[in-house]
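In structure tokens, one chain follows: the form predicted on its own.
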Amino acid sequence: MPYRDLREFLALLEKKGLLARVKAEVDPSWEINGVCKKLIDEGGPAVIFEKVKGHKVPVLANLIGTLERLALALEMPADDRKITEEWIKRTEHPIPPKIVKAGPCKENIVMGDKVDLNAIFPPVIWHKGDGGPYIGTLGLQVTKDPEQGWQNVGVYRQMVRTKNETGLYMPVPQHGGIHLQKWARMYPGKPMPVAVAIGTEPCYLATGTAKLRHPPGEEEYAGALRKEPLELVRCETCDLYVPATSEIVLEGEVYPDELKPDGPFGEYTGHQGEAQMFNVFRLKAITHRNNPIFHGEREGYPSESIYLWLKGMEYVLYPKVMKLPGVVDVHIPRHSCGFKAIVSMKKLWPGHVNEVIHAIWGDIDLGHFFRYVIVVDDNIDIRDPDRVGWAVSNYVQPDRDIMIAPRCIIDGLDPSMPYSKRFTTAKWGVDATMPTEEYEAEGTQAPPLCDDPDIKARVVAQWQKYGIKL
């Protein structure tokens, strides 16, 4: 059975020893930052800070940052390749949500002049250089396509400014940014409704961070992952729908042309981002559960959201690339921050590798993220960075095997360029396959590998004989 809410999932993590509860008082201006950084760097558990100095609401962080916890969240086996295949299988059949009249997220309703972000959110400074406290960045922003009517769920950062105002970084080509762009054209001078769900059951969180083809919206993909409809409830001030079991829901509006300074902020790349001009979210209502839990995270590298985001990208890229002739596997490693894809394949003709690289760069949904693509032979485990590095070291001749494509689009947070030059880049593809065609042109054969798998299998079969503990 799927998890009804975040609390049910937390109970399972605690039962399995994968959740830590910090009962000592912590300072939100620096201490939560430090503890989260250490837990993330060392692969530690999810954590709840139960006593935040000057505040009554506990802070949850590092919820889904490992393969084991991701597998539990999705109720899938803890095998990276199998999770990919099962995600694709389930999301091919979206399940519409169930609309309910009420839910736990409506246990408390605060409207109008009484709304106060400071009453519900501990002022956590997630990085030393941040411009202020941020909601998350695991608040799930809900918007609606003003032309087609389907909802989108995304994760966009929000810096708290006042008791009823935050910044909102919701850029194009993200779907929330596209909705805002359409709204400005269709309803000039009017604000667009935006809702923010915080602390949801894990499948909604996973789809909210993923890259999915729309319509339908993320709530239907979440239903597919849960194998059961997600319950949604209508907001108090607008025609948007949020998970009924959310811990906290913010309801507000955004004027497309209203911009204010925002940041700096520690980005998913692991670098401090510059202060920029972003949209403004004006709060109209807060609804929340009794004794709510604030779910946030220390953005950076590595982090919970970067892990979920990259896995979601991989689940979209995988079925597309796997349809190309000869492709065996595709992977977006966590260390790449989304700028690199690795493919293993069996070459079928001269130039085949370059065609696969161009197909990835040209993908309409994800191509603008990948600054470089590495292709290796089908006998290389692309989830093993040491084996990929071995292939690059042994098989690549720079003048023959590195392809550069100039003036390509790239994500605007790419730190390899100063901000004034971002959004375009040169991309490079690496053919790290054995150059068999060159050996064949000379009438010779490529040198064979000396793996001796038969001898290795015999030794493994009688490993106890050697008395060696691994």
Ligand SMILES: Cc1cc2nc3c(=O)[nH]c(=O)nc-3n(C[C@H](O)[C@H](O)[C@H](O)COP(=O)(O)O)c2cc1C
Second form
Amino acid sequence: MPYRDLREFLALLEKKGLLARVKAEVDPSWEINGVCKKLIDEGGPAVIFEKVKGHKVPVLANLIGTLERLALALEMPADDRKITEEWIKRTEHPIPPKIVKAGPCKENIVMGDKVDLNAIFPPVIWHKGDGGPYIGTLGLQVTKDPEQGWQNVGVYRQMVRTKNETGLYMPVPQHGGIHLQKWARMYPGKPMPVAVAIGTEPCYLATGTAKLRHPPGEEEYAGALRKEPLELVRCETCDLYVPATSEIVLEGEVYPDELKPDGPFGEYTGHQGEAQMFNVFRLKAITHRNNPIFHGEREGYPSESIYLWLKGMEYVLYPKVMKLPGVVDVHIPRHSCGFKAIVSMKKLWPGHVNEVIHAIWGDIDLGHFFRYVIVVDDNIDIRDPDRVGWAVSNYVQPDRDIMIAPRCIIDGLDPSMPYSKRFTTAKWGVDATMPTEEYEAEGTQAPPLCDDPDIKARVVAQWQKYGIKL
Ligand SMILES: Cc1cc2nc3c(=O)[nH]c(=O)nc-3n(C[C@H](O)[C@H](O)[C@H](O)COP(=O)(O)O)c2cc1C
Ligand SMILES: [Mn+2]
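Can you return the structure of this protein in the form predicted together with the ligand rather than the form predicted on its own?
Full complex below, order starting with the chain above.
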């Protein structure tokens, strides 16, 4: 049975001992940052800060901070690769949402001049150098394609500026950014409606961070993931639909041409980003449940985004690359921050590895995130960084095995370039497969591995005999 709302998922985590409640008062200007950093570094539980200094609303963080909790959120086995495969299987058949007339997110409706972000959101400074409190680190921004009518959901951050104004980092080619670009062309000078759902059931959250193909919108993929339609309710001030059980919903609008300085912010790469000119979200209404929970996250590396948006990239890349001949697995590891993809494959012809590298560099949905691709042989477990490091160390001749493609596009938060050169990058691909063809060309054989899996299996089968506790 899917979770009806965030609270049902929290109840399960609590029952399993995977949710901590902090009853001591915490200071939102630094303490939530510090506790979250320690929890994510040590694989700790999800956490609710019940008593935030000077505020009534509790803060939920580190919700999907481990693979175990991602699996529970999606109701899947806790196995990294199986989660990717199960996601792909389930989302092959999107399930349209059910539109309902009312829902818990309408228990309180605040409109017009009465709206006040400071009354709902504790002013959490997620990283020491942030330019202000961010409410939307895990807010789900809903927009409608102005031409085709389907709704997109993406996670785009929002810094609080005043009681009814936030920043919004929703650039092109993110789907919300494309909607805004189309809107500007079709309705010059007019603001585009944007709704934000905060604190939703976890499948909707997971689809909001994934780079999916449209139409349909994320809400239909979320229905497929949870195997039941998601219930959506109409906004009060515009024709957008949000999950009926959301903790908090913000309704507002964005003028495409209005930009203001936003940030700095602790980026997913682990660096304190600089302030930049971003869009502005003008709030028109807030609706929320009784006793709402504010769900956010500390984003600087490492963070739970790894289990949300990096997995979200993997779900999209995996089926495409797995269709290429010889490929046996595709993975985007946590330490890559999304800049690196790893492939294991059986090479079938000379130059085959390089073709696979080009296919990933050129992927139309995600290519602009990858600066780096590593390819290893099919006997390497690419979800184990030790095995990948071993292959690179043993097999790579830099002048033979490293390919460089100049003048490509990359995400603007890539810290490997100074600010003036952001968005451009060279890309590198590393062929870390055993160079069997080189040995064969000189009439010899590549050295075989000295491990024998049969011998290990025989020993494991009679392990008790040795009296060694592991
Ligand atoms: C915690 C968190 C914060 C994020 N912040 C942003 C952001 O501020 N701007 C952005 O463009 N993408 C951000 N992302 C990544 C997008 O959510 C992700 O690329 C998603 O696919 C966007 O939705 P779309 O594919 O419908 O464009 C964030 C992801 C996470 C998990
Ligand atoms: Mn999308």
